[in-house]
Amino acid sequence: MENVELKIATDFSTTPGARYKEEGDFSGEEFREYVLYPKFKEAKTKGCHLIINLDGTAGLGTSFLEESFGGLLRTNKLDYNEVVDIIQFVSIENPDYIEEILGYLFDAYEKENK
């Protein structure tokens, strides 16, 4: 079975914005909503993995980070163990980012589970 792929850069854009879509465009609740869920659920649905890319953006800010990861469970309501189960992220450029987005899932996690 073949993983679903996205890659930040070429899926959605070089220059990730804000965290919610009334502060500029491509914020990471758009990117939660129309790049990153579906992509999730097809996944899921498939059985597979979803590898998804950080590389090729001018970077990914905190807060677009924060608002698409921790929103997966914060608003769409998701397993935090399914999510590590089925993503897997790749960053040559800034393998930082990896810790950094597994930080604010756990976190999002323990709000939800206090």
The other form holds:
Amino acid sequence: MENVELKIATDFSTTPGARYKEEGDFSGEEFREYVLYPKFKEAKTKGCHLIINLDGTAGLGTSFLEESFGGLLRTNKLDYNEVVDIIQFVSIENPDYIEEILGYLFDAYEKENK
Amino acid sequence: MRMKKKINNQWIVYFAIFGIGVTIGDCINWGYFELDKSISVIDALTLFLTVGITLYIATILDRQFKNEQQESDLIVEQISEVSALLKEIDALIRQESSYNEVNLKIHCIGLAKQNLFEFLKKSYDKNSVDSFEKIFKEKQKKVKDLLTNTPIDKNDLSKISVKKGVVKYTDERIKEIVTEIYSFRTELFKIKLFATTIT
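Moving from the form predicted on its own, what structure would you give for the form predicted in complex with the partner chain?
Time for the whole complex; same chain goes first.
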């Protein structure tokens, strides 16, 4: 079974913005709503992984990443274990982004379960 | 590893100097020189060894020293790059700036960090490098959060706001960022000292 792939730089923007749409273009909210969540659903339906490539952008800010991925739990009410099971990351330029995103996912999970 | 290599090199130098001394001592006759057409096996070996060691010192060790110097220069260059980026961020935050531009500076620090620790891990003690890397990541994360983490609560405009891609920081947030940048630069200085200290 072939995995679903998503590269932020080519499937969304090379200059991701801030958190919400009203803050500017290419926000985390916009990314999650129009790209990430649909791709996640596709991967889940197919029973495969969603491979997200983080390379090629001019930077992934804290609020962009937190809203994109933390928002899957907070806004889209997805299950934490399911999300970390289905989504896998690729980042050759800056592998630290992966640890950062997993941290936001876990923080969002903890807040939702308080 | 470096200390071990340097200790081995020192012994080779001592040995070479001793060998040269013995050879010269053999040649010097306090009266006048007498050239002997025959040469003992020991003398021949001593001479051969001394010349060989001298050549070794001149070429291989010199090359090794230059390589180590180059690595050290590359590390210092990466540290300087991070320091320069932090300085640019300091200038950006004091006025309304493009959020993307601030984001890009932090992103570039992340890229420089990859290069920096790649070089450090090749040549320096692993435990020390890992320790520095952990602190670097903490400082980097802290600065990044202060610069790019807009609040989840849309009504919370207390310290950072972004509108149409333009970011504005309150005076309080600017102070926090400047403090963190200063702390970050202090850590960079420690890494530079570590990388350039001769052991």
